[in-house]
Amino acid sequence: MTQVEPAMRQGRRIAVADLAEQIEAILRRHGLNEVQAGALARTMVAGERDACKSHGIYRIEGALRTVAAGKVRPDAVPRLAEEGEGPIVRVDAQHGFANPAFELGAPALARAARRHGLAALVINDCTHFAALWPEVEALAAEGLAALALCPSYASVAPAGGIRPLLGTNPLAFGWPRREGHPYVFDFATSVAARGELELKRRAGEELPEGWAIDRDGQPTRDPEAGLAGAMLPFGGHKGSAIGTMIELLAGVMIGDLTSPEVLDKLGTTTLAPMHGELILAFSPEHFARGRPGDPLQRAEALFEAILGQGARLPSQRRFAARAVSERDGIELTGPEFALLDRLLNGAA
């Protein structure tokens, strides 16, 4: 393993594999088993690799707080329900993190989608961690289109409301491409991910207008007041409606917790939320069967038309950052190297 040398604390790059090894070692040192630590490390490294700082090593301390609070099982081994012939695949996360549960269920989901054209993976009793784009990217790599969605904890006021009720409720979509990276988007149904507010707070920066309201329901640009009050949905009533849909599909429908129920169980927004996740996988070939044209080729014509207007495809910046990280290593700041050093060699 590459150790954090004093010179690194000035900020420099670290190889992707070395960072993964280091994060996994930190998580194992603090009680996570191999299944949990490995999946979380891969997710955090993906965030850092793709320059998504709010989903990278910043999340280590939150994961450790959640473990220390007894709200997630660090020794959990997810269990895949016996695979049948139907289109619904179920994984019981055993009150561990969602990431290893998805890694366990994804191959069965892909098989079911190829068999039926459409299949769903239901993950129950999990603790959500970081982004959803790794899930849809993994399925796109299998030639499948995918949707992933989950609730969170109550931190977003519904449109016209003044108190937190909905979660940030992320939604991710992936479309396979024969060459290059898939078409992928992943966004919260709030104006921004909650981690972005925390990063603004840490940096001493103001929030953009329209991101949050304070405890009294008044607009605020103060990250501290926004974190204590409520975030706002993107697009007003449109984001509010999509966020509610996710509560219904990925909470109520799969027999798991909604965002207000999560907050009631956690009692705080400083821990990772516990709930369920729903991932849908589609076989474009099945859906287009009997119709003219190749769906993947037709999609490329659409993408070329978007790019031809000077627009960009979502995740292009992320993929560009990935190429740099894979070639030159992941760039971390001095304080980030110091955090890794402290967690690896000192106290949590």
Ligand code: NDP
Given for the second form:
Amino acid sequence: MTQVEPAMRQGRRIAVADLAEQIEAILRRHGLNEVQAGALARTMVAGERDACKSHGIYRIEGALRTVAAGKVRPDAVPRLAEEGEGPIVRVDAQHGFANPAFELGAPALARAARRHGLAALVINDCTHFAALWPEVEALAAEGLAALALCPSYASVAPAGGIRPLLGTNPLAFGWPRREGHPYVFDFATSVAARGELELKRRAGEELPEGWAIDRDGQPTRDPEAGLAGAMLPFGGHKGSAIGTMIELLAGVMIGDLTSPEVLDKLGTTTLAPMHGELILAFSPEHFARGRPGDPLQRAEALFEAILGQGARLPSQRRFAARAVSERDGIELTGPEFALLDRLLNGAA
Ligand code: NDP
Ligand code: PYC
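Next up, the form predicted together with the named molecule, please; the one we just looked at was the form predicted on its own.
Time for the whole complex; same chain goes first.
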């Protein structure tokens, strides 16, 4: 690994809007159209702003590699299927990235959820490298509860197995709150996101126990061996079953690829995977109609009880990081600024 001089490591802060502008300029420079570059920049800067490094600027190079390999269309303009009165909203990503497809479909999804109580957004043929919490947060801001799920590429062994089959298949949930931030969780159904292993490899750090097995199915703490072998599902058979459910609902059911099919087609785990995504939105008022109590108020009692035990809510760390970033700017290291400069100057 390249050794970085201590002085080089010194970082500084950059305003959220300035970083978003730089990321968008890099993506435009490398051939992405406005709709793709804008949506990608918004999601990557959100990752940095909220201290979710595994889905921040580290993802720029992977996205550009995927463009250069011809596996994603940088000029794609997603298409919303004609909006009917039904509860299923469909967006064809046109072989572009998932984020602009979500941005296009989200308003129609929110309208359908208000009309029916429950609605689904199906995104097909999208390349996906992103965290899902920005999506459920956007729907919570509309007063809706939401679930987002997608496969990725075969990298996780099913519980009891030894070879990659399932994806790291993220699952995100959001619940709207009248005051402050929504209740949001978002996690891979593997013990950690694959991006976390990659960051540990780059930092020369060992993996925690229980994250991965090597090619022979033996437990390993070496990130290189874990990336070459298989990651493990979280919670043993439970994470394995939830990961499988995601393959079924957000792969098979929506007529898109499952994680093993993605890997067969892509042939590598070094590019961003192409598949589909399913987002469900629920109107709590609609569901609770005619029943005692206000669902949003009742949820608050539950959150207070969790906090009352000294536990924290998921995303609390993220929202705290966001407040600091918005006030003081996002802290990036010297090498991270060097990477942005290099990419801005056209290097791939
Ligand atoms: P983490 O394990 O880092 O976090 C999972 C969730 O648990 C977060 O909402 C986190 O909130 C919350 N949390 C963590 N610790 C606690 C605690 N002590 N008490 C309460 N809540 C807690 O996530 P992963 O590494 O599994 O996933 C990271 C990201 O990777 C996700 O955003 C996911 O969408 C993305 N991903 C994307 C994939 C894709 O194919 N597109 C594939 C796999 C993952 P907080 O952030 O506040 O700590
Ligand atoms: O971090 O596991 C991950 C991941 C896979 C695809 C996008 N992110």
